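A single chain comes next, written as structure tokens; it is the form predicted alone.
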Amino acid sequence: MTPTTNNVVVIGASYAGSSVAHIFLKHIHPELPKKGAKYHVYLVNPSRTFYHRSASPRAAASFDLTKNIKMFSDLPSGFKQYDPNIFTFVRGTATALDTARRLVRVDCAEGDELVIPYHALVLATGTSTYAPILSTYQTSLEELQRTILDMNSRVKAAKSIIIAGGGPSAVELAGEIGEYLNGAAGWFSQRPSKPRAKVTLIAGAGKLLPILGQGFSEWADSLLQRVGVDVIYSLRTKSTEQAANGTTLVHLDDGTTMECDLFVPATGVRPNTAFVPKTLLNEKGYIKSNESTLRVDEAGPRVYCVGDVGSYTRGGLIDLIEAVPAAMTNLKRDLLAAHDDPDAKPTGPDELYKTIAEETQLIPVGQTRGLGAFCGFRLPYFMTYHFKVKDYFDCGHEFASGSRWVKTRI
């Protein structure tokens, strides 16, 4: 009798999805029973290129500034280390999810439609930004490169730039563009001596970096001033339009209008969940995931959610590195329990993920300075520089190749 094949389908191949696939192939598949059902991993992603999105603010200012950072990695190459009989990379976009029949429909890049049945499913589609330069959800390396080079040329030509947003990406983007165009203030100055462009950051809240305290907001403001960036607080962008002279008119919620050569929206993200049934989404469109086990309980057995697309997280790599092993431990437990009986549930306690509630962020503000908070404490400058400012972690290739997960607690 031919053994059945249990498909483990992973939708999304950025930091979260790639991690899930590598951990399964490295640490879970070898420990599954050798008799009975076989297992096959399908990794679905619109692009075969892994984009190190964390470093996108620096790339947006000038790609030349990222020469010490590996921005792109080829995803299929990172999985050649595994038996091709148990792994398939599918370049395509998930368009429908049927949890009753346990099927995922995928529109493949070649134009075909593929319907994949799943025994286990991991949703890791992440989020998209309003500014394409900051988003991982691209379809090809060529598209990514065009997006970056187009932004670079517009930044270089601009005499006035407005960035909307007050979160980490907006602060990082403003800092990188500000220092690239204006340089940094000297030892006894608060602002650059010969700025080339007027760079303005419009924050909708009364402070920068919402999850950090007021002191960190003031610190970020002072660092932005050092690279020639002005911050306007408590104003939001209502709309934009192109003026007859080619500039952009930015209409604000107080009734005023500002004009600039380049406008960049960095005000938030949208979850990539168009294919997910509405019953599995919260009011903001994120996947409703169990905050402790990271299962999607309403989707049926062996369905999980990891990364920014989940309702359980505030996002970020630091959080992801904690969440993925917890989810994968529970996946392993569920698969072992269901190996002979698909309705069986594991015995004993689950691995419980705990949200990082304390203030923890590392924020580069230009190529030479930044601010850091770890569990509510202010990090000294040299630690922030070492861990992120110098190269934005430069870890994308580690996630794409799986080297980040050679050792894990699974």
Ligand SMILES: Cc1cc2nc3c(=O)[nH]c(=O)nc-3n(C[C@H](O)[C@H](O)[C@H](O)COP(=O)(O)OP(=O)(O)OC[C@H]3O[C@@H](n4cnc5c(N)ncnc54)[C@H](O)[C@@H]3O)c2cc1C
Second form
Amino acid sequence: MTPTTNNVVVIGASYAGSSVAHIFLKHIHPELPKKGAKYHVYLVNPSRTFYHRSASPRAAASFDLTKNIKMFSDLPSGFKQYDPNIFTFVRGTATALDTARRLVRVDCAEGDELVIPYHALVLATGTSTYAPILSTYQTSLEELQRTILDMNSRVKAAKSIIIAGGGPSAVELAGEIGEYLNGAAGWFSQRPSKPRAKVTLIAGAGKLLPILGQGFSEWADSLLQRVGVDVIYSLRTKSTEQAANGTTLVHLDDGTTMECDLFVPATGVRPNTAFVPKTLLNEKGYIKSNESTLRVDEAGPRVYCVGDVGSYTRGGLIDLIEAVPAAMTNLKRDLLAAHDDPDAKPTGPDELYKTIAEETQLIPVGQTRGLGAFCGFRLPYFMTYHFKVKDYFDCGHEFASGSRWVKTRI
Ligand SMILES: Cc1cc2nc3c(=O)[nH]c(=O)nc-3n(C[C@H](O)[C@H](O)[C@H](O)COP(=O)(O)OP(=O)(O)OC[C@H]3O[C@@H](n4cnc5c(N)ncnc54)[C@H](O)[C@@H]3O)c2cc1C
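What would the structure be for the form predicted in complex with the named molecule, given that what you showed me was the form predicted alone?
Next comes the full complex, this chain leading.
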């Protein structure tokens, strides 16, 4: 009799999803019983290119500034190290999830439709941004390159730019564009001497950087001024409109309108959960996940959620680097228990994940400066520069190739 194949299906192959697949293939699969059921990993993602989106604010100003950063990595190449009989990369988009029959429907890039049964499922579809250049939800390298080049030429030509948002992405974007176009203030001055463009950041709140204190907001404001960026507080963009002369009219919630050559929305993210049954989503559209075990309890056994799409987290790489090994430890326990009997549950305690609550963020503001918070304290500049300003961690390729996970606690 041919042994059954237990499919482990991973949806989304960015920082979280590719980590899951590599950890499974490196550390879990070798430890599963060799007798009985076989295992096969399906990793589903719309594009075969991993986009190191942490550095996208710098790429948005000018791709030439990212020469020391590996912005793109080929996902299938990163998985060539494993036995092809146990791994398949599916270039496609999950369009439906049936938790009763344990099936995922995928629209493949080649045009056909695939229905994949799963024994275990990991949802890692992350979030999308309003500005495509900041999003990992891309369908091809070519599309991504077009988006970046189009943005670069619009930045270069603009005399006035408005960026909406007050979080880290908006501050990073404004800083990168500001320094690229205007340069930086010299000694004894607060503003660049010959600015080429008027760059304005419109923050909806009364301060910048929501999770950090007021002092960090003031620090960010002064660094932005240094590269010729003005910040307007407590004002929200309501809508935008293309004017006949090619400029963009930005309508604000106080009834006024501003005009600019380039408008970039950097006002937060939306979860990529259109394919997930509504009953599994919270009121904001994130997947309801157990905050300790990272299982999606309402979806049946062996269903997990990791990364920004989960309700358990406020997002970020530091957080998912902690969460993924916890989820994978629990998945391994589930798989070992269910190897002979799919209804069997593991005995003993799960590994419990704990949210990282401390105020820790590193934020480049241009190509030479930045601010850093570690557990609420200011980091010295040279540390922020070393860890992030110089190359935005340059870690995308480590996730895509799995080198990030050669060692892990599983
Ligand atoms: C501009 C910007 C800068 C950032 N900088 C930092 C930083 O410096 N430090 C930090 O800690 N965090 C940073 N973040 C946050 C960080 O990028 C996220 O935490 C991280 O991307 C989350 O990874 P993820 O794998 O959960 O989801 P995502 O990176 O959002 O990836 C989701 C993946 O799922 C795929 N997908 C979506 N829908 C489907 C579907 N239906 N079927 C199949 N695949 C699908 C997408 O194409 C994508 O590949 C930044 C975010 C932004 C926007």
